[in-house]
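The chain that follows stands alone, in the form predicted alone, written as C-alpha cells.
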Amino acid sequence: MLVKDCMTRHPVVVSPDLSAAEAERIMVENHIRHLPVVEDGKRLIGLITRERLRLKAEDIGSYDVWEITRNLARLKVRSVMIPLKQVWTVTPNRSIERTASLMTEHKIGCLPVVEEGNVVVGIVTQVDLLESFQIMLGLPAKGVRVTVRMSDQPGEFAKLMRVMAEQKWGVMGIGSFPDRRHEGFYFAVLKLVGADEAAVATVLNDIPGQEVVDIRTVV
C-alpha cells in the first residue's frame, strides 16, 4: 500500500494571512489537528498544528484578559505556522511503511503529501496509517486470525501457502514480524475467510517445523 491509497485527498488548507483564531475554529469544526498553509496554486509554505496554537503561560506574562483577546485577534497564521523548511513531506508514491518510519523517527503526527512544486494533494496522519495497517491485516473482514511461528529459512512460507491453497482458504490480510526471543525465527499473521478455527489449528500445526501460537475467530 502506498501513501496515495490511504491519504486524505483535498485536505482543508488555509492562507498564511488568515487569523490564528479562525484557523483554530476550522480545526475544531472539521475535527482535525493539522492544517497545511498554502499560497497560490496550493503551494505549501508551512503547517499549522494544534500545538502551535496553544498559549504558553510564560508568553502571557502580566497581560489582562482584554490584552490577550486583542493580541489573539491580530495574530496571523503566518506568525505561528511551522515554516516550510521545518516541515517533513512525502509524495503520493511513498510506501506507507517508510512513511510510518519517517513519522516515528521525527515524532510527528502528520505529513503533507505534495507533488512537483510542493503542490499539496493530500495529507497523511497517524490515524490514516493505523487504518491502513488494519486493512492490510484484514480487520474489516470476518474470519479466523492465526499467528504461525516458523524459521526464516527459504521455503518455509511457501509450505504454509501450499497448505492454504490445498484447503481453499481465502486470505484477506497478511503480515509478519520477527521473533525477538529467538533469532532466526519470525511470526506470520494471517486473516483467513471460509475457514473453521479448529480445522485451521489442526492443519497448520501439522506443517513440519511450524507452530500455531495464536488463533481466534474475529467478527
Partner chain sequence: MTQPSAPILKVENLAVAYKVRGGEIEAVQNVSFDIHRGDSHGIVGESGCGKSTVAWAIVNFLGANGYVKRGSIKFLGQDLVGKSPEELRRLRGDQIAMVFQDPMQALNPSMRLGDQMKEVLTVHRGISESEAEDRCVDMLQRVYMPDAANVMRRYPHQISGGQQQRVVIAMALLNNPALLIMDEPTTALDVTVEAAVLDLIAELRREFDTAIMYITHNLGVVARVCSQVGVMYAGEMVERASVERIFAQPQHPYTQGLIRCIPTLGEDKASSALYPIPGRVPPPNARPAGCIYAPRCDYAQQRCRDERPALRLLADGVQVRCHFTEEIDPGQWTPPEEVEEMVETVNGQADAATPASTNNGKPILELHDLRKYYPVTGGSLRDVLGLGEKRFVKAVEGATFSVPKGSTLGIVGESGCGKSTLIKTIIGLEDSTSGQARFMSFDITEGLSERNMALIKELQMVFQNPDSTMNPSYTVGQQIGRPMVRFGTVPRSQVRDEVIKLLQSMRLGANYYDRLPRQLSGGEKQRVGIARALASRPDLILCDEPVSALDVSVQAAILNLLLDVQREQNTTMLFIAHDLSVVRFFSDNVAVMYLGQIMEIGPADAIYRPPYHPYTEALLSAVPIPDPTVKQKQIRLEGSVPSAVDPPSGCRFHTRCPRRKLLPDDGAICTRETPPWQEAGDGHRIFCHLPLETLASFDPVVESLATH
Contents of the next structure:
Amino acid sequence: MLVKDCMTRHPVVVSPDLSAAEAERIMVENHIRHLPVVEDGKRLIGLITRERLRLKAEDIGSYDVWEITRNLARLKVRSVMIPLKQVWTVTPNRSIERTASLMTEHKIGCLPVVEEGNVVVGIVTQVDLLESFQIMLGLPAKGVRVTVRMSDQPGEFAKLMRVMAEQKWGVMGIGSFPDRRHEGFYFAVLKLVGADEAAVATVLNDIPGQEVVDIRTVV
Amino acid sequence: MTQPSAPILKVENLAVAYKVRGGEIEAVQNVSFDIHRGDSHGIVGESGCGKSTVAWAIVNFLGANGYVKRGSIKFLGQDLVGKSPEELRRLRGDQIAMVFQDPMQALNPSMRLGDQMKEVLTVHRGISESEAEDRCVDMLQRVYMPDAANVMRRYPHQISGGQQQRVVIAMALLNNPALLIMDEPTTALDVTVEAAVLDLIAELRREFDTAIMYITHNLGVVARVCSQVGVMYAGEMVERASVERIFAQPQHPYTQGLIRCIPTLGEDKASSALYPIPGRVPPPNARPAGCIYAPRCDYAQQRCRDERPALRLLADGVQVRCHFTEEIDPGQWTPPEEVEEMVETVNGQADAATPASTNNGKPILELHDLRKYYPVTGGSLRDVLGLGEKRFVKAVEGATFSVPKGSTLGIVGESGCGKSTLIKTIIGLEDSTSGQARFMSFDITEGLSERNMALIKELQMVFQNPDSTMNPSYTVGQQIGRPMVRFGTVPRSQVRDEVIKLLQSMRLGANYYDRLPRQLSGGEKQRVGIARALASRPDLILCDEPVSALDVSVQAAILNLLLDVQREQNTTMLFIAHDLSVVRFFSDNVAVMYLGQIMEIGPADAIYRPPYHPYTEALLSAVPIPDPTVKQKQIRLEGSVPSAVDPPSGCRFHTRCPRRKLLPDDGAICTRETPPWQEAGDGHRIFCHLPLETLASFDPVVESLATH
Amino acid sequence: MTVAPQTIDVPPSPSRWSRAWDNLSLVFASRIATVGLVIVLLWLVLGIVSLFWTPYPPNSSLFTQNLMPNSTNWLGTDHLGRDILSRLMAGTQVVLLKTRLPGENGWVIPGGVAVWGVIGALFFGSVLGLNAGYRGGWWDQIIMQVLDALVAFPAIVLYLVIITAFEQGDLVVVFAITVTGTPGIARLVRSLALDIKTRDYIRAAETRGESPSYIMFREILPNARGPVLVDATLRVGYAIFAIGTLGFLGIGLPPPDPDWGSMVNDARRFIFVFSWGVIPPSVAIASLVIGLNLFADGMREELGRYQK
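Structure of the form predicted in complex with the partner chain, please, following the form predicted alone?
Below is the entire complex, every chain and molecule, led by the chain shown above.
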C-alpha cells in the first residue's frame, strides 16, 4: 500500500494571507487539525496546526487585554505557520510503512503529500495510516480471525496456504510478527471468510509444526 | 472507509438574482446541496430552470448584472460569497475546473493544443517545459486520446468535437481540481462519442477522487454517471436523492412526471404511452406564490397554492420540496383522460391489425439505389481551372427501401451519416444524383422546381429547430393559412375557420390565430410547424428531428400529437432522430444509417434484438438509459467517422467495426468487398459479411430488451 | 390527447395599435434614440410650420445686411439682408418635406429630396441585395461586381458626374443619392438574406413550391426590416450631408428656395467681414444629421437587445 492509496485527496488548504482566526474557524468547522498553507498553483509554503494557533502564556504575558485582541485580529496565517523548511512531506509513491516510521520517528501527526514543485495533492494523518493498517489486516470484512504460530523455516507458510487453497477459504487480510518468547518462531494473523471457527481450528491444528494460538469470529 | 468528511462543496439556500430593466429577477432560489470527495452530483431539469446559473454562481461568472442575493457557497470550508475577485480567480485556477457544452469555448483556436495544456502547468506551478509536456501527453492518454503526442502539436479545429471535449477534460484534470463542474458536456456529441466520454468521466472520478457537479437535461446520462441527483424546477431544487432512489421511487410529483414522459429503450407506441406534463415552466417573474409546481401538479391542493413548501428531509435521506409527498402514491396515478383514450385506441388498433398486416400495406414511397453526391471543389489551381479529378461527397449511397402507406419509417444514425440529406432528396430540396425514387406513381428524383403542385402538396416537412421553423414576421394564422391558399385546398373565405380547426386539433386554442411566433414557447412553435405541414393534407410527412430541441415534457406531447395525427389521417411518416429510444417508440420500421449507407433496415422490434448489424449493436450499447439498474453491454467504437469524400472501401464500417475479427483473416473481406444484403425475415435486412447465425448469436445489448 | 388546455398565462392577442405602441415604446426605452428623435422632430415641426408661416418672407431683403442676432431678427440677417431664421426654416422643406418636379408649373411632391433619395436606394438596394443573397451563384457574382465597381468611385465624383450629365434639379439630386446609396443597402440586404435563407421557414416555403420572388419579398425581406430601416435612417443623415455639400459647391438644389448648403456657401464669401453668417446653417445641418444618427444608433441598440 502506498501513500496515494490512503491519503485524503483535495485537502482543505488556506492561503497565507488569511487571518489566523479564520483559519482556526475553518479547522473547527471541518473537524481537522492541520491545514497546509499554499500559494498560487497549490504550492506548499507551510503548515498550520491547532497547537500553532494556541495562545502561549509567555507570548501574551506582557500584553494588556486590548493589545491581545488587536494583535490576534491582525495575525495572519503567514506569521504563525510552520515554514516549509521545517515541514516533513511525502510523495504519493512512498510506502505507508516508511511514512508511518517517519511519523513515529519525528512524532508528527500529519504529512502533506506533494508532487514535483511542492504541489499539494493530498494529506496523510495518523488516523489515515491507522485505518489503512486495519484494512490490511482485513478489519472491515466479517469472518474468522486466527493467529498461528510457526517456525521461520522456508516452506512453513506455504503449508498453511496450501490448506487454505484446499479448503477454499478466502484470505481477507494477513499480517505477521515475531514471537518474543520463542526465538525462531513467529505469529501469522489471518482473516478468513467463508469459514467456520471450529473447522478452522481443527484443520489448522492438524498442520505439523504449527499451532493455533488464538481464534475468534468477527461479525 | 473514513468518517464522512466535510463536503468539498456545500451550497446553502442559494438565491441568485439578475438585475434587469425595471427591477431584478431571481433566477435561482433556495438551492441547497453538497458534494463530497469522489461524488458525482447530477443537477437535472428542463431548460430555463437555473441549472447553469447555479454553476456560474459557484465560479462567479454571473456577469455584470447577476449577483448572489442570499445564501452561502462553501468550497473546502471557505465561503466563496463575498471573496475578492483575486481570491476567486486563484481558486478557480487551482481547485475548480469547468467543462462546457461547447469545447471550443474553452480552447483557444489560434494556439496549439499542447501549448494550451502546458500553460496550465508552467505558469503557476513552475514546472519545466519538458516535464509539463510529459504530463500532458500522459493525461491525454488517460482520456484515451489516440496518438496523444501528435495531438499536442495540432490546432483545435484539426480534431473532432468528441476529441476536443476530451482535450478540455484532460486540461481540466491537469490541475487535479477538487471540484469539476460539467455543464452539459456531452449534449452536442453523438451518442457513441457521448458514451465514451461518460465512461471516461465515471472512471476519472474514481481515480482522482474529484467531486463532480454534472448539469444535464438528460435523465439517461444522469443514470449512467451520477451517484446523487438534484432535480431543479423553475429555479428551485425540488428533490434530492441518490440516483437509484430518484428512478425507483421518485418523491416529488415533478420528478414522477419527468420520468413518465421519456420513452425507455424498448418501449413502442403500441404497448406504452408517454404522459407529458401539462402547462409550462413559469418565467422567473411570474412564479406562483405557493408551491412553484402547483399549477402543473395533479395533486395540487389549496395549501399548495398558498404556502411555499420547504425542502424537507425524509426519513431515508431523500430531500423533497412538497407538502404532501407522503400521501402521493405514484402507483395510484391515473393519466389524464385524453392520453388514456389515445392509448386505448392505439392498443385497440394494434389488436385489430397485427403488425405484419400494416407492413403489407401498399408502398407509398419506393426508393431504389438512390444516390446523392455533392461535388467538392478543391483549392488547387488544377481544380480551379476545372482540370482536376472530380471528387464527390457521397452523402447518400444506394438507398433502397419502400414505405407502406400509413406506417412510420424511423431513420437513425450519427450526425453526418446522411439522414438529413436523404429526406431532403426525397422532398426535393436537393435533386438526386442517380437511382430511382417513386412516390405513389410520381417520379421524385428531380428537385422541387421540376415538380408539379399536386406532388409538392403531398410531401411536407416538420423541422428540427422550433426557433427557426416559423417566420417571425407573420402571425400563426397567416403561416398556417398560407399552404391552404397556395394549394387551394380550402376556399379563401374558409381559410380562417379551417386554420382554427387545425389549431384546435394541435391542442392550441383559437386565440393563437393572431399571435406572433415570439409569443410562443418552443413546444407551441413546434405544434404550429406541424399544423403548417398538415395544412395541405399531405400523404407523406418528413420529420427532421422534430423533438430533439425540446424539453422532455414537451417532447412527449409532440410525439403524442404526431401519433394522433397519424392515427386520424393515416399519414405516412419518415422520422429522423438521433435518440434511439424515441425512434423505437415512434416507428414501425427503422433504418440505421452509417456514412451515407443504410446498414440495417426492418421492423422496429427486430432492429433492437439480435441479429443486428455490429453498428446497430454499438449504437444500442451507447444509448443512455434512464434506469440505473439496467445492465448494458459496453461496446465502444474506436476513432471517428471517416470522411464521406473518401469512404472506406468494401464495407464502410470496417474501419471501426468491433466484430470484424470474427471473420477469417481478421475480416479481410470487409475491406475488399461490398457486403451482401442478408434477409433475416419479415423485411429485416442486414448489410454485413458476417453470417446471420453469427449475428443472431450475439447477446442482447440491453437485458430487458430481450424479454420484450 | 396530450396536453391540458393551454390556459396558463396566455397573453391576450395584440391588436395592431398595441403592436405599433410596442414599437414606439422601443424608441423611448433608449435615451439616445429619444434625444435623436426629439431633434429630428424639432426640425420637422419647424419645416411644417414654415410651409404656412415664417417670421418674415425668406427670400426678400427687408433688413440691413449682415446683422448679428437681435430682437427683430433672432438669428440675424445675411449678406442680402434676409432673415436667417426664416431661411433656415424654409430650408428644411427641400430636405425633408417637398421635392420640386421639373417644369414651369411648380408642382411638388411631398417628401424631401433626402427622403426620396434614400427610398430609392432602399428599393434598388433591397431588390439587388435579395437577388444576390437568395439566388446566389451568378446572380450574386454579377450584381455584387457591378455594385463594387460603383463603390470604387468616390461619392462626390459620382454626384458631379450625374449632375453634370443631367441638369440641376431636385430629381437629379434624388437620383444621385439613390445611386450612391444603393450599393451599401444592397450589401446589407444581401448579408441578411444569406443568413435568413438558412432558416427552416425558408425550407418550408420552398417545400410549398413558392416562387423565388415570394420567398425574397414575403419571407426574407420582412425579417431584414429592422437593420435595414436603421441603416436607412443613417443614410437620410448622410444624404442631408451630401445635399449640403452639393449646395456648398453650388450645384445642389436649384434656387430660389433656400437650401442650407448654399446658405453656407453664400455666407462663406463674407466670412472675414461677417463670420456669424455661416454658423446657423452649419449648425442646422450638423444637428439634423446628429439627430438622425443618434436615433438610428439607439434603435439599433434596442433592436439588437430585442432580438435576443
